[in-house]
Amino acid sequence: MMNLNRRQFVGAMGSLGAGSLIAGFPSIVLGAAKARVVIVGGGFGGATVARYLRMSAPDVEVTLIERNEKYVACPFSNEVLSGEREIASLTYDYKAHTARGTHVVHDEVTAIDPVKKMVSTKGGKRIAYDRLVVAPGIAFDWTATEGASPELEKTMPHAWKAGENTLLLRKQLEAMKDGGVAIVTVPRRPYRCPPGPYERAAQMALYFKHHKPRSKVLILDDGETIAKQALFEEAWAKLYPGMITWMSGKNGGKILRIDQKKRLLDTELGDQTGDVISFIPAQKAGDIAIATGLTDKSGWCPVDAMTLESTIHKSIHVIGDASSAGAMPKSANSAVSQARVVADAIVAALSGKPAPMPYYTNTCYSLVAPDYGFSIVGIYQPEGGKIAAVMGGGGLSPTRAPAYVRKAEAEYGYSWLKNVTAEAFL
């Protein structure tokens, strides 16, 4: 493996910007017809692939299939719970993609035939492809916890797919009495956005601090550690002293059973109940990935580290949360980074060229208050057939930093959100 420090990596990415590796292949055809790329899923990953394919390979026919006409981004949606953000600020349409020449189809994919290279939709469409990108995000594994079911979305909103469920959770917090308890559950690993539940607890506490100061937040965690643990614990103690309690799996945080009628969460150390419960279920790859046979026993989609092509079905690339992308976490930034790599890999493959060496990145900001943020950065490369972290290539915000550093990181986080959503949707 070629080792890169952060400065070398930034230089490499500057000279090999998205699409630059395939700029030498301006016209790609298969026989007498244009090459056809179909993208299933219009979240951060799918939308970004569409953008770069149109920019870098205008002769490729690109079709983006997304069930919803508007997409609600998850990053920083926890701020809706504290009242610091409106859901409209995270809502995007696909007009920019249509303007660039992408065929945007708002329909639900019901089947994928990897042999005939055909996608079928609920609306009766059959769309052929030469290369397929599957970016379906997550599905919830309700069977992982006894007593859990999709009905919990209505009473214990997960808000793990931003939108109406986020607004429902916000309404429940507003209706909660002062002095009540809000519970946030953390599922088994891996799941979308590892720091998200702990950021959620902070945003709930922020709301309580201003409106219901006698209220508490309890985190019931299936795991034993917290993403960015020292930073979260420092922030909770400084901003919300005595308001947030975290219970690890061994200390009573693992939920064994749910009684929906009694609103009880049964743990090894007894029952827990809250005035508001945000139950975040265990997760797996999106339903269409499972139905197509793209997943293995882990519930996620194994992919080639160089191209993110499925190791089960050829000519299908799986990106974003649904993929088993080695050391990369399941995040919006990971999905965008993977999308850039896949755009290059697809155009190289359609041109009969080898895939360029990929470089993957992830940046994750956590906002625990409007002027208090911190982050983690990771850089990744193929190694031994896996996507591995580049040693010394990433970094984590320091603990015990002065207030101006936390404020600056919060501002950087808001800038990151503006840039990553623009790259995907504008």
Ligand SMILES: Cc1cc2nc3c(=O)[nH]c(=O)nc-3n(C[C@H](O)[C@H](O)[C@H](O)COP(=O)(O)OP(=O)(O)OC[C@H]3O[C@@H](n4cnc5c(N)ncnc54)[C@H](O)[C@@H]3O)c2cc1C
The other form holds:
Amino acid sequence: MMNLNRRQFVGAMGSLGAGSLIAGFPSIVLGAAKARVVIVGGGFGGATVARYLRMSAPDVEVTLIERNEKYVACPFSNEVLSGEREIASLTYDYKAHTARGTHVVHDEVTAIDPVKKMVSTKGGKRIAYDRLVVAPGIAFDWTATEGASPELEKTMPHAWKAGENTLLLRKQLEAMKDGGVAIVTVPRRPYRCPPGPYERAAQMALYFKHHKPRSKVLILDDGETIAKQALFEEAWAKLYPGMITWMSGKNGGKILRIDQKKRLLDTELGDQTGDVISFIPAQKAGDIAIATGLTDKSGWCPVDAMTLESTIHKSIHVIGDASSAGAMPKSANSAVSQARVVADAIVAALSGKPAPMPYYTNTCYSLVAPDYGFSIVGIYQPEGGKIAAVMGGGGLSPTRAPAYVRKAEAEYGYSWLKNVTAEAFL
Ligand SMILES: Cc1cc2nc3c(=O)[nH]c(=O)nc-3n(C[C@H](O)[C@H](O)[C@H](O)COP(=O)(O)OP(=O)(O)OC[C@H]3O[C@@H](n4cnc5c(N)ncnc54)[C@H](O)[C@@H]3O)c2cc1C
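Moving from the form predicted on its own to the form predicted in complex with the ligand:
Below, the chain from earlier opens the complete complex, with every other chain and molecule after it.
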């Protein structure tokens, strides 16, 4: 048992409330210690685990540690750029989690000790766990492009963590002259939300079409192919003819270095510049995953395909964007699907039972205009130790579909957003 003096104990109890998971003082139910699950990160992944643990295992103590009091969801935040949506419609708090009995702690986790099974926070708390879920999302790898640095957030907003940075990008588009060029850069793979940059280009073009019709969007892409390529190319040509140009890595899209002062993006085929630039940096697992040694050389966290338990540290599950989840893309829908699996796996482990066979799903809608959407669906299961796509289990919207199909898909997309945010935050 860890030694806390009286002052430390009272302080810790005051900050977490009675019945909390203070190290060495586990909650007691009828003389038996409750199992303690701590979740780091209250995004789509972490928040959904909290929900399902409270629902399926009311005797388990669940603590959700999230640095921010408000969460701004990224899905459909590209619509903020076109003016079709207010950021408030994507903003959630954690009141529903508190009401359900989760201990919500707004603090930043600064260290995890996988041996002592202890989490430390910036605010000075030390919280013990039996099982830990790490769901910190992404961090930006500013070292991946020469000349890049976090300063770029202010001048070339990535808007890849929705919130203030999204609003900054919107402001820059509003301030841009008609006839200007907006650049969207696409980083090395994998990154969160593979179709997101191409949806962004469409939403920017939508805004230009209505307000600055002589303006253009240029996509500078590190890669050679894009998610839902035929569908995007068809939509761009139909809705925004001549307004969007996509340059693949080999055709001048790969950015070799950035001159921040001159606003130059140096590619193999020469310099590019734009009136507005959304520079989306390369990505890796959230900092706390790296600091805990949960990542491998890919920068992401290897996990067991059945339980999403780290293959590096026992009793720690990593979900969402931070994990290396085989064939699953890094998306909110993947994070929520993984959260359901982890909640089951944890309940099984705490009851000494084997984890049930999981199946994972992902559905991703792209909105290129309010009445024009399309989607991709994937179903995944463990195969040969990896999370693999189930053959014939998914699908892609057809190209050349009539307008009513595109409109219906847009409506399904809006319903999807309602459902997935309700599952995580309401
Ligand atoms: C423009 C855009 C559009 C997108 N569109 C879609 C879409 O249409 N469909 C879809 O499925 N996905 C979409 N995504 C992807 C989706 O947003 C992410 O995949 C999803 O948010 C991942 O969830 P997560 O829980 O892993 O991480 P996050 O949602 O990023 O949550 C991580 C949380 O952990 C917290 N945190 C991190 N470190 C700490 C710490 N040390 N201590 C305490 N708290 C910490 C963070 O504050 C954050 O709240 C989009 C993304 C972008 C950028």
